[in-house]
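One chain comes next, on its own, written out as structure tokens in the form predicted on its own.
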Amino acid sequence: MIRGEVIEAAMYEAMHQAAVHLPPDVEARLRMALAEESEPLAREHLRVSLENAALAAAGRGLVCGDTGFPLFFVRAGSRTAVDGGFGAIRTAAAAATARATRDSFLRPTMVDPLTRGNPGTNLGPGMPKVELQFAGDGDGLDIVAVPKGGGSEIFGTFYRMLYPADGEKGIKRFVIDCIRDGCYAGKICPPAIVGVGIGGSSDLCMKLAKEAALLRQLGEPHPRADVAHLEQELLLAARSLGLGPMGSRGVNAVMALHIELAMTHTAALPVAVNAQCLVGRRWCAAIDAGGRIACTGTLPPRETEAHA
């Protein structure tokens, strides 16, 4: 039986680490981009970003000052037991978010959309956002904490209901147009991680795009060969736009592009794009049935999941 205070501790630590560390796969890709770029401004943007990350890891600030939206993605197994029921996970997320905000690992950026009132805690209707999924027959919890920056969410979110006749050509055109629009003038703080959702209903399509951007190791190909091929085609097309880090000239406007799919209506072809910024903040915490916590920058293995 996993206790609520253990879940809170794991969520707090994952969010704390996400705010001050680049995930290892993201840091590796940024260093690859630095080695590849030849434009002085592109190289300087990458150099400064890596320098800021090193300072944050040494306890001298955050990897980015905009800690954005507090998001938690939680995966449970069929034998997972939570003291007080699974609703305790949301209670733990709220407590962890408020504590991370008090400790200045999260900026208080969540406001009422109409009054613009700011409670100063990042708490309120819908926040922190908690996505609970079930997969496998395990007895623990996998938690991914994501302080998703505002720029990538505000300027890097797109949706369109295409016609089935638009096909792959229409999908490619829409995705590349979105990348160009989001990366122009560095609006989404590229090099970006671009998630693409194809299929489902409108809300599911958007959810798939976000999870593709946030919950995949960079460059991990989709298990379906045709989808993996489309990912590679789109990434190569993005590299040919002439856009680089933070909107400078270059080739690394996108450091990875991931696609997720869902079945859809025969009359529909929904497509969504969601971008994650260059620091790619996410950190993971695993809790076993005995309440032991392991916190790491490596995402849990991909599994076929049934959404709660």
Given for the second form:
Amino acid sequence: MIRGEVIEAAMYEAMHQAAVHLPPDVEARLRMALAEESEPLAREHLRVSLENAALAAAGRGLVCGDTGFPLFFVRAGSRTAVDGGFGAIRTAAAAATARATRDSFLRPTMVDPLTRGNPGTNLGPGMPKVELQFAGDGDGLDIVAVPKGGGSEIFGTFYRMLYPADGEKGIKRFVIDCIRDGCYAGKICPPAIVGVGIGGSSDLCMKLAKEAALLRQLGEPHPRADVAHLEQELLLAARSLGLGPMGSRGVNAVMALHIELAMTHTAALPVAVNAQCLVGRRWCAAIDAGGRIACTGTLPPRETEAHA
Amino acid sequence: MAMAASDIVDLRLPLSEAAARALPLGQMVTVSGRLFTGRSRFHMRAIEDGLVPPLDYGQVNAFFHAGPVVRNEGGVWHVVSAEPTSSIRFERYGADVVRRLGLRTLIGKTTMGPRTAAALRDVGGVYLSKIGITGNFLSQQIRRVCEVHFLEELGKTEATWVFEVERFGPFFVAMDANGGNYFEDLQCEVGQHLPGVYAQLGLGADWEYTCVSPKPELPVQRA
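Take the protein just shown as the form predicted on its own and give its structure as the form predicted together with the partner chain.
Complete assembly follows, chain above in first position.
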């Protein structure tokens, strides 16, 4: 039986670590990009970002001052038991978010969309966002905390209903145009992690795009060969735009491009794009059935098709 | 290889018109002096409601587009992080704010559009864009939090903070005082690359999405 206060502690710790550390795979990919870029401005964008993150890791600030939307992705197994029921996860997420905000690891950024009123806590209808999935026959909880920055979410979210006759050409045209648009003047803070959702209903399509951007180790190819090939083709095309870090002249507009699929209507071809920015903030906390918490910057293994 | 310090020019705030007009696109700079912060709410209130913080804009005329992360310790404000925010969102009001307050320096993330470019050209001002994710460096370069306005009404993120800064940056000149825009120039280069990128993806130049709803013709507006 996993207790609510353990979940809250794990969520707080994951969100705190996400706010002050670059995930190891993201940092490695940024260093590769720095080695590759030749324009002085492109290199400065990367060098400054890496040093800025090092300051945050040393307790002097945040990886980025815009801590954005507080998101929690939670995966439970079929044998997971939560004291007080699964609703305790939502209560824990709210408490963890409020505490991280009080401790200045999260900026109070969530406001009412119409009045623009800001309670100062990052709490309110729908926030923090908790996405609960059931997968596998485990008895623990896998939590991924994501402070999802505004730049990538505001300027890097696109959806289009294509039709079967638009086919793969339509998908490619849409995705590459979204990347060009999002990278203009560094809006989505490139080098971006680009998530692409193909298929599903409209809401599922966008969820796939978001999870492709946030929940996959960088560059890990999709298990299906045709999808992995499309990922690679789009990534190579993005490198030919002439855009680099923060929209400067360069090569690394995109550091990874991940596609996720779902079955869709025989008349439809929905496509969604959601970008994550260069700091790619996320941190994981795994809770076992005994209530022990293990935090890491490396994501839990991909859900297999059998569990999906 | 890091930029040599000699490549970076330190600008004294308030910036003079002559100093602004001499800055070329792409020049890396830092700024020293006083600046004020604001975001969407500042712009909307300034133009829609005529509400601006009571500052001497002749002296404090550098507008830093940011919502800093701040912490109050024993009655003293400390800036945890001061990350520039995306200025392009403010394009609807940018030109009017520049003209009304006579601003010579805008600092933010991204760039701004043609109306703000025209206002900066008329006033003799520049837009400086951030280099990398840099909020921790910038917060260290803030020597003092001088004033805060509208904190109660707008909260910490949208309030206007006045900072005394020293060698704040670096930034680069993304819009000059002659109507030029670094990113618009670069976008022209991207446009040159696009046909090749489409061809790489097997898309002809004439490829179009299936159209399921023709656009209605709007009546022609007569002047």
